[in-house]
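One chain is shown next in structure tokens, namely the form predicted on its own.
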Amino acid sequence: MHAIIPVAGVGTRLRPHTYTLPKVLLNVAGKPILGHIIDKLVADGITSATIVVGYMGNLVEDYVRTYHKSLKADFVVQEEQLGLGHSIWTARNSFPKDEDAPLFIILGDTIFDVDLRPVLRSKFNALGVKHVEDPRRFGVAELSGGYITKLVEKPEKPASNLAVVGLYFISNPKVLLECLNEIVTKDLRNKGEYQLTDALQMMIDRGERFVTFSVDGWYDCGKPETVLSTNRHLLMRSGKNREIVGVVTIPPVYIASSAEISNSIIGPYATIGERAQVHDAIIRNSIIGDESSVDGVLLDNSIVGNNANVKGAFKRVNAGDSSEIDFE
């Protein structure tokens, strides 16, 4: 089974971290976002993938070739950011040549927890969906008789709460390629971009059947707050604690074996990266990147990037009634 993983996005909502690192390489619960995705794909039987890169794509390629040798990966460059449909179209030469061979597409910032093995045996095209309260920032699926009848990208007035969450099983990639070619060659843009949703709708209009599969364990990593939320979920599932003299750990946490920590309280929901140094600190609900130094601070709901230096001082006060103290 072959997969396409588009990771060309800039990740503007995750700045300043994405000024120096593509968002799919941000550390969540002890490994990059992309690492969680690849490990899950390989565990479910996907053996090869085309990774569509753009922004700092050389770092993505170096990471995959170094740490994920079990996946046979090739890389194509999306020169212009013209939408998800364009990204998949950019990888068109990697579509299976065997007409009976399916294709799996997964967004590079979507960590998921669902058994894909039954999905990968489906005779129909299948899209991963999740019930959400406000589906307006997603593609939305409308169903009738168990099949998808309509897909709408980021609707102003959604007719359904079934959000398409970035997992696409395509049983007939040939038809998908035909539809993508038509959208790009005829310049059929939606909201300024070539939408994968429009190509899938075109497939439905041509008689291709689409079903859905539920993805309850779906973790978005598009904004700082969702990265921290995903970090919490993953730590609850597979945290990695260490017993360190002089350090109090409150699980769940992930503490890299090479991290140096002293006189600190770590957790809950804290990730400490490789070769990080944490001294005289309290770290909770936060991510500390590789080779960073944190000294004399309390961090909560925080993300510290790689090679960063955060230093401060705890304060001691003796304040009487009706006092007001402001530490700036």
The other form holds:
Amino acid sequence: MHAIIPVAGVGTRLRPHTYTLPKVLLNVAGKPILGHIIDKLVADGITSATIVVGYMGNLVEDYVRTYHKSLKADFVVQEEQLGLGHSIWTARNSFPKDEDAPLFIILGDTIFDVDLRPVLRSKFNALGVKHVEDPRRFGVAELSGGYITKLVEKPEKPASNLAVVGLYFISNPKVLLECLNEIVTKDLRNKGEYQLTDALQMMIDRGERFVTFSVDGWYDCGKPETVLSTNRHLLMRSGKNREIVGVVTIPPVYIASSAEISNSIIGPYATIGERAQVHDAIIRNSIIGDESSVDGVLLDNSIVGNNANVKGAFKRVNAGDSSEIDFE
Ligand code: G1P
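Same protein, the form predicted together with 1-O-phosphono-alpha-D-glucopyranose (G1P) this time rather than the form predicted on its own?
Below: every chain and molecule of the assembly, starting with the one above.
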């Protein structure tokens, strides 16, 4: 089955990391965000994908072509950031030509933990959803009798708590394309953008049926805090420990086999990238990028990009009896 993966976004909330890398290539638990997504898609039966790139698209293309040869991938460029609906519309020539072939759409920053195989066999369109406390920054679904009756993009007053998480199985892509065409040609913008949610609502209005599937394992990577919590979740699931003489590791951790570490305590929840150098350090709940050097520091809740240097020093004190020193 074919998938469309839009990854054109700039990732402003993840600066400075996204000054040099597109968001989907940030390393979480030992692999770029997009790598986690593609591995899962391929495992569940997706064989080909169109990746809609924009910001630093050449890096995305190089990465996918080098590391994900099992996926037949092609790339289209979204020149302007005009919304998710526009991004999917940009990939319109890659919609299945066969009338009966379905299509799967997954947002490039949606790391998920759900078995897609039954979803990919669904008779109806199916959207991944999750109950969230405050759904106002998501697409929101209203249900009746097991079918979606209404979809609203980022409503101020949500009528339900069911957020659309970014996994869309489209059983009838031809109708989706007609709706996207209508939205773009008639310039039907919502919040300034062409929304995929609005195209899906149009499909419902035309009589297409939509069901939902629950996505409990949904790991957001939109901002530094959520990247770190996603790192924690993924390490709990599939951390990779390494025994290194002179280094104490507290699982779960991911330590790349080419990383060099000495006199340090690593973990819990630490990811150490390829060829990183870590000496005299304590690192927990943090991500250290490839080829970075970390020396003489205590790091918690931190993200260090690739090729970065973080250097501290041991402190010297000459503290008398009964003195109190607080380095905070
Ligand atoms: C997009 C969709 C929204 C969905 C969300 C999931 O919004 O438009 O319906 O709930 O992804 O992350 P974005 O986060 O791109 O603004």
